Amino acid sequence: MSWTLDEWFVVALARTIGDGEVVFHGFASPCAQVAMHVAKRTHAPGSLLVEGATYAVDPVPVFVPPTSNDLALHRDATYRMRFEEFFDAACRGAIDRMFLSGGQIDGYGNTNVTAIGGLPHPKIKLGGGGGGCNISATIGALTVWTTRHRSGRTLVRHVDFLTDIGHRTPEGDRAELGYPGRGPEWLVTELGLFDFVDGHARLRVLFPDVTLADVDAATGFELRVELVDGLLPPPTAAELEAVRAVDPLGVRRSEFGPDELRRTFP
């Protein structure tokens, strides 16, 4: 049995979801979207999924379409939330986990999807948070991810614009700011898996074709390391079957560069 990096990456995201959790992903998030459905079909059948563009609750799509706005994602949904209903649920703490990514991510899990180079004259204007700042402050826990760690431009010491809230901001930490959400719990990249200790990312495990030097060279913030065995086991046959069944079009692959897509295991 063999698998590709994009398949293993999605499985790693899926494993951050606990059975019984209410889980949400944002716009244009194919890896997180596929991961949610993989978790539902494997280890977390009791999870409740909220689609990030249609706000469909627990849909059963035949396959994940190329856009998260596709009404195919309403298929067999238990309910279709209104925009304001979802934000009310997030603000009152009824959403257990949200997936977040960003053009920049700092060591505290703050993300930037607004502007590279900062305002008012950014080098690149990004899509914006779409309300992510508000709900990242109140949702139970966050899984942060990027497939562009190796570029050296994504995991940075300071984000140029703080869109979504991590553990600590220049104005203070979550407790000081009165934010009830627990903040980032995991950071998954194409190089390895981080958790958060004392509000800061800590590298726990590397993918087997990655070295610590690779991660060090690509990480702009202080690299805290405590490697442990067994935290990133290979995908099971059931997990691979779920990935391939829910995403036969390979929509998840759109997040990866060509070199990453050539990585195969074991």
Given for the second form:
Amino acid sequence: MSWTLDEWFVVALARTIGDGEVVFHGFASPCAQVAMHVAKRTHAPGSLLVEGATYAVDPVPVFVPPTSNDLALHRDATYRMRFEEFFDAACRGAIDRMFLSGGQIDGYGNTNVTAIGGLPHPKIKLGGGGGGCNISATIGALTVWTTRHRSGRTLVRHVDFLTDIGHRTPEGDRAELGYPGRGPEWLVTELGLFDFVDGHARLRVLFPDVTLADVDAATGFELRVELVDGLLPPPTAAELEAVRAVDPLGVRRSEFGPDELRRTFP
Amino acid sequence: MTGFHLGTDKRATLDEAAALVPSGATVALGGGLCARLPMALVRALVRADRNELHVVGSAHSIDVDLLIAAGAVGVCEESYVGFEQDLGLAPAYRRAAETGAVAVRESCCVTVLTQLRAAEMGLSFLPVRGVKGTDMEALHPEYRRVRCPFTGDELVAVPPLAPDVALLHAPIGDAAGNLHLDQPYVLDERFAHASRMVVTTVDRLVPTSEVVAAGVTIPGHTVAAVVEAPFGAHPASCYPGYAYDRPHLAGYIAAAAAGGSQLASYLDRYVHAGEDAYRAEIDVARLTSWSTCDTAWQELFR
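Alternate state requested, the form predicted together with its partner chain (shown: the form predicted alone):
Whole complex next, starting from this chain.
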């Protein structure tokens, strides 16, 4: 049995979901979207999924299309939340986990999805943050991810624009800001997996074809390292089968550069 | 909205509908991402040469980008404009933000929702818990920190948002403007009640009994004008009628990214030529094939 990096990456995201959690992904998040369904079909059958921009509850997608407000994602769902119903639940703390990414991510897990170079004079205007600015403050826990760690431009010391809140901003930490959510719990990249301790990212495990020097060269924030074994076991047959069944179009692959897509294991 | 719109026959042409949206108006665009966007109305506004529009809403794509490409927008207060990982950043939006041609006042879905609710309730503000500590606050000098009189919590007060007009598209509606939508409604309901008026297109104008049987999502008393415009959301999807037109969107993005004569030819061919000519270009058989089988549906996205 062999598998590709994009498959393993999605499985790593899926494993951050606990059985029994209420989980949400936003739009423009194919890896997270596939990961939620993989978790539901493998280790987290008791989780409740709120499907991205359709707000459908526990749908069984016909396939994952490349646009996240599409009927293929929620056909036959028994219930679809209204937009406001979902965001109210997220604001009052009823959603346990959300997936967040960004053009820039700092060591506290703050993300910039608004503009490289900031506003009002952006160097690159990114799409924007959807609802993340508010609900990153109140959702139980966040799984942050990027597939562009190796570029050296993504994990930065300071975000040019702080769109979604991590553990600490220049104004203070979550307790000081009055935010009930626990903030980023995991940061998954195409190079490895970080957790957060004392509100800062800490590298725990590398993909087997990655060295510490690779991560060091690509990371702009202070690299704290405490590697452990066993945190990133290979995908199981059931997990791989779920990835391939949920995402026959391979929409997850659109998040990766061509070199990363060539990575195969073992 | 300040008052209801009475009347049983609000049928209008696209030109008459566009006349209800002056330059400088605050405009809410219905639908979300690439679904149920009011594209026929967007094209009509471009033909009517509108400018300095202030667009507000949640996550959008070609509706906002095309308006910007045509020079119709002065301020953009959407929470997202783009084509996700499939087709990437929105070219005209990106260029206008980078050159300063459009003032970017990016917002958050929750903040927009809260502001619409304040307008619906006739309130002068409502608070949100988030935003504090992010850079979104500095972008919006109209927000104010307030202290909750009960808990002492510091929250961010946001003002009401009452758009001058909400542009919506629905699969079916009647002459009075009663509309049936399929979920997700996104912000269409909130837009309808918070805005001064709804101007809408429908794929099919039907008798009231048919809309009532399907379920009225947007009541006619919020609607000032209704236009029958088949494929009025195209190239966005409007199920159960038609799916997302990926080749058309890719063609638009290439033209908008190139700008200049390529963008001008897109606008000539798909906007200035008028809606009848536009419809003649749509591959109806392909976009309606989604319902024949799951394989055909999936093929639309390759």
